[in-house]
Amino acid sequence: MTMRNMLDCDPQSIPLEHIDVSQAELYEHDRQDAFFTRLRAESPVHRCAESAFGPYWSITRFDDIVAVESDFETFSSEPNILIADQPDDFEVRSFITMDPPEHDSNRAAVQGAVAPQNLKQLEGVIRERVGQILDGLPVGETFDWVDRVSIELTTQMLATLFDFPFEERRRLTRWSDIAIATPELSGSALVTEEQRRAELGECLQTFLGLWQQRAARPEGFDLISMLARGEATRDLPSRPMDLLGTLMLLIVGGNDTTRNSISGGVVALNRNPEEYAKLRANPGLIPNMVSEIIRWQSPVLHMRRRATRDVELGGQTIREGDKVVMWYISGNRDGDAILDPFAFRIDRERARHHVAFGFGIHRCMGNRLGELQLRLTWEEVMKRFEFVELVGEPVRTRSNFIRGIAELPVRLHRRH
C-alpha cells in the first residue's frame, strides 16, 4: 500500500497488517492520530512486516511503553534508538544507545550541567534573554515564530551550555537539523549523505578544537569541560564517532524538543481559544500548562529498542533481535491512561503524567531545563502580549522521529 493511499483513505479501511506508522509523511501532514487510535484498540503490540526499515513492532499503549522502558535487560538500547539502522561505515554512539553500566557512567559525566542548583542560576539568564528576544519582535506584523523565537531561544541556551562562541550559535541549529536529515527519517533526501557527513565532520572538528582548550583548564561547568573531566568520557577524542554521537545527542536533545514545544504551545492555544482565555485570566496556570504543551506536542515521536530474548507482550511473541518501537505520540493519546487525551487543557490534573520525556533510565536528562525554558517564555509572553495570533497553517517537518514545526506565521497583539 502506498503512502498516498494511506493519507487519502479512511484508516479503518486499510488492512491492519498494512499499517506502517514509520512513514514520515504521516507526521508532515499531522495524519497519524487515527492510525494510532486503531492500533491501540485492535493491535496495541503491532507487527509491521514490511517497511523501509524492515519488520518492526509498534508499542502504542501508555502502560506497554512504560513496561518496555522499565526493562532494559529485555529491551536494549543498543545499537540504536532510531527505527532506521545506521550505515555500517558511519556508526555513532552515545549514552542513549548504551545499556547499564556503560550508560550510567557516561550520562553521569554531563548530568551536573542540568542539576537543580545550575538551573536555579540559569533562570535569570534565560528570563533576560527571553525578554530581549520578545522585545525585538515586530508588533502587528506577520513573522515566523519558529525562527525569531523558538530557534533563537533554544540556540542561545545551547551556546550557553556548551560555552560555544555566541556569534556562531546558529551553527548548532544547523548541525541539529543535519543530524536527523536522513532519507530514512524524513522520507526524502533533504541533503545528500555526502553533504550530511561533511557537515557532521565539521561539527566534530569544531568541538575537538574546543575540547583541547577546555581539557587544559581544571574547572568549568559547560558540557565539554564536564566530558573532558569525566572518567568514562575523557578519552572521547580518541573515539571520534562516540564523541560525535554524544555531541549529536546533546545538541538535538537540547534543541529540537524544546524548540518544537515552544512552537507547539502557540498552535495549541490558538486551536483552543477557551484555554487561551483561561491563561489570560490566570497566568499562574503556566507551570501546569507547560507539562500539557509537552504532552500535547510530544516532540519526540518514537524510540526504538532491541529484544534480547523471546518475550511475550500484549499477547504477542516478540523474538530475540526484533525491533521494538515505542510511539510516545500514541502513548500520550491513550485514553486508558490519560483522561480525554485529545483535549488540550492547561489546568489538566496530573499534567506531568505523560511519556513525552520517556521513562526509566533513559528519561530525558534535560527535561527540567526544557520545562524551565517553556515556563519563562510564556511568563514573559503574557507580560507583553494579549495574543500571539496564528495567521496561517504551521509547516511541519517530514520526520518520523521529531514532531517538528518548521514555520509558524504569527502576529502579535500587545497588552493594553
Given for the second form:
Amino acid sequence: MTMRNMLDCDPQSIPLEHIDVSQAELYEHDRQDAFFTRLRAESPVHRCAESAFGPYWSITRFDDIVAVESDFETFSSEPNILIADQPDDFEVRSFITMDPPEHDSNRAAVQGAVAPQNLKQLEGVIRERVGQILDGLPVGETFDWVDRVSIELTTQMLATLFDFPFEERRRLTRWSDIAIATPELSGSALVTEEQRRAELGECLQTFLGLWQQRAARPEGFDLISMLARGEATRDLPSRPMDLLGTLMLLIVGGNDTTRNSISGGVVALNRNPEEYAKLRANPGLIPNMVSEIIRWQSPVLHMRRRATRDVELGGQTIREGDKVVMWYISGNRDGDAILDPFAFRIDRERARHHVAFGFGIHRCMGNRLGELQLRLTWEEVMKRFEFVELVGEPVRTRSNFIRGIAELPVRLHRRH
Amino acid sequence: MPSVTYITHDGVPYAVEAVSGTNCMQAAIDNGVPGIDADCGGQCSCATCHVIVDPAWSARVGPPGTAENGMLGLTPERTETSRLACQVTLDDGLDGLVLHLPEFQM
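Instead of the form predicted alone shown above, give the structure for the form predicted in complex with its partner chain, please.
Let's see the whole complex now, leading with the same chain.
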C-alpha cells in the first residue's frame, strides 16, 4: 500500500478521494487549512479509504460536528476517541471512551474538582503563581516561552489539582507528552510503543502509591482523593488499565490543551499586530480574547466516534462500525458558522461559539479552568510587558490529535 | 407577547418582552441579559444556558427531555427545576415566566 504524502500534494487539485487529513506532518507544518477548506466546500462528510489508521470518515463542518457530538447513541465513543485504534494488549479506558450510563457516573466522580465554584477558590493561587513565573523571566533576551511559561504554568496547576509532589511536577509534563506520542497512535515520533509503555507503567506505579496515601485520608479535594471516594471509581486500582486511562485523560486534558493555547495566543497576537494594539488599549477584552485564542489554536485537532448503525449524514451513508472523525480545527474555520473565520479578532462577537471544547456529554470537563488560566496569564502579562515579541518561527508538534507548539522563541519588552 | 423575567444570581431582575415561539435562550441573548453564554447556539449540545425555573412555574414549563437531561448532568448547580433555556419555547401560556440564573455556566 502506497500512500500519498499530503505535503507533496496541491490541496486545490488533488482528487478528493486522495485527501488524507490524518497525516501528522500536515499539522507539524501548519498546512491543514487549505485541505479542510476544500473538504468543507466540496465533500464535507468525506471518506478516506486508505490511511495509516485505516478507512475513516471526516466530519468538517461546524453544524455536522455538533450533530455527531449530540447523538451518542449513533456515534459511540467506544472503544477509542483517537483516529487510531489502541493496541489490543495495552488498551486503556476512561470516561472519555465510555458511553452513558457508564460514562456519567465515572465523569461525575471528578467533575467537581474543576467546577466553577472550586475554581473561584483557586483563582488567587493561580494569579500569584502566574505572577511569580512572569517575574522570573529574563527581559530583553531570547528564551523559550513554551518551557518557561506555558509548560511551567499548566504543570504547576496540574500538580496542584492532583496534589502531586511539587518538585517532581515535570514528570507530569513528560507523561502528558508521551501519552499518545507514537507513530501508531498519533503520527508522532517522540517515543516508541515500547518506551511509551515503560514510562506509562512508571506513571501508574507512582499514582498507585499516591492512591494508597489518599485512600487513607479521605477528606482531600484533589483529583486522586475524589477518585478514591467516588462510587464508580473507588475500585480503579483493581482495574489498572482503567486507572491508567483515567490518569492519562486528566493529565493530557489538563495540560496539553491549555499549554498550547497559552503559546498559541502569543503567535496569534504577533501575527495580528492590530489586535495586539487593541489589547494594549483595552485589557478588558481579555475574557473575550481567551475564547478567540482557544478557537484560533484549536488545541485538540479531532475526536473520533464509531457508528453503531448505518446512518445518513451530509448525503453520505456511513456504515455501522465505521470510524467517524470530527475535525475541530476545521469546524472552527467554517464560514457558515463563524464570520470571517480565518481572522483573529479579540473583540469578535459571540467568540464563545466555537467547537474547540466539543459539544454534547463529552464536552471538555476542564473548559472553565482552561479559560481561567488563559485569562489570568494575559491579565498578568499585560501588567508587566508592553510586548511579548516572537523572534523566530514556532516549532510545531507532529501529531494528528494535539495541535501543539513545542518551542516558541520570544523576547520581552517591559511596560514603559 | 409573553414577558419573561430573568433574575441573576445576585438578584438583579431583567424583564424581557419576547415574541411567541422564541426560546428563552434566544430571548435572553436578544435582550442582553447577562449570565447566559449559549455556546452551542441553541442545539441542546452544551449546558451554558442553564436556568432554574421558579417553582411557581415549573409545572407549566415541564421537565427536561432526555438529551437535555444528559446535558444538565454536566452542571453541579443543577436543581429540581433546572432547564436549558434553549429548550423552553415561549407562548402566551408562559406570559409572566420567572427564571433564575445560576452563579456559573459550565
